[in-house]
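Only one chain is included here, represented as structure tokens and corresponding to the form predicted alone.
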Amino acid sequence: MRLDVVLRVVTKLLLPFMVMFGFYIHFHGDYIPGGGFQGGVVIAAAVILYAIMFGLDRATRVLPVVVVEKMVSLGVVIFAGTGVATMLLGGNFLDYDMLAADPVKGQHMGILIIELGVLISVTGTMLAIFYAFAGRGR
């Protein structure tokens, strides 16, 4: 029996919890330390762990390079789009109070949307850097 079988099984067991923990950090960034950046790094680390254990080819089949590159710009578009939306609603750039009738709900909604953009962009950036370095020399 090869030793990497144990590591692969443990990796398969850990991956869903790592991704779930990344989203937990994102959604509870208002109340605990964390947010989109930290959640994005944890999610990217899960994909990187998968690539280390099962190979870069399998990881790029799960999350292709094209998707990763689009994630980087999608996060920026979500971030900037939220700011522009608040301006179109009559407020200043990133004035979250404009997003809902209740300013408190608008603040929560704005932070979640902004942090989602950061999470997507950070995950894409971390994976793009990893794919670039891991794919060197191929």
The other form holds:
Amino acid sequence: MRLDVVLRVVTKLLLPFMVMFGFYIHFHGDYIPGGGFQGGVVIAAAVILYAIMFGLDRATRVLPVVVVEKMVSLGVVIFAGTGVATMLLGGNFLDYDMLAADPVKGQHMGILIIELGVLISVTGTMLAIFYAFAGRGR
Amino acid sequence: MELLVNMVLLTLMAVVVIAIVRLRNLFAVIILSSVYSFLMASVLLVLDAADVATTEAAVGAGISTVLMLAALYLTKTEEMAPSHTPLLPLFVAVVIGAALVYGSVDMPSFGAADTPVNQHVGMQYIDRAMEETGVPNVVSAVLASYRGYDTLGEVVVVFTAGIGVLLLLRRNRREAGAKRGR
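The form predicted alone done, now the form predicted in complex with its partner chain:
Below is the entire complex, every chain and molecule, led by the chain shown above.
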């Protein structure tokens, strides 16, 4: 039981940094190695760590199953939607130049948005599979 | 130094693989495969592929270990003894392994400048990515901008895999619930 307390406290201390790191490697994906996939996986790992230490019920209170399952498809919609948006703005599918007056700025924005879509989809998928597994056998 | 680190890591990986093959306790096998993933992540870090290393550490060592443990919770922890001799699988594995090693003899030396990989379109990306996308990380520029369709396809693969697993696991859950209700 003593050991459990140590693990729980360490987990609580670690969690904000893990989530922060996940978002950091997404938003800094342009400058450092990383991007939406890596960020999404790290965030999912943080939530899974929380679920292991504090139980599935508390984790699903933070991120409910319904939200997680919607995230799986929301990410794809954001990614493909960016492509459709650039088409509506007069460019080709996923032609980020259209997103801003300056093409380079548009590219920057486009990459951030679609990587966000990747992040949401990956986090959702990892957590949905984990919830589905962990929810069984009870 | 790098060679030494690589040799130590690869030797450890070989040791872990032999241990995995010999063990019958599935819990130990899962933990060892997690160790293998961490070693692989270290190798990728030595190869300067930091983003792949992050993914390997988080997915291979973290999440998939948790999922395997969750799956183990639903089954037995001891692997059944094989019902036939392992000679045929061993033969197949040795032949395929030998073929792969034979194939690697023909490969250009690691990092050579005159390989097709380092000559054609790869150089174009490195020359033009900064100017055209303003993104200093060429990997991000290639993945998200130049080959956006490709990445969209990958996200759809992740999506499909997730939906597939969910459909399989949730249907069983409903059946189990219905049985319990009866």
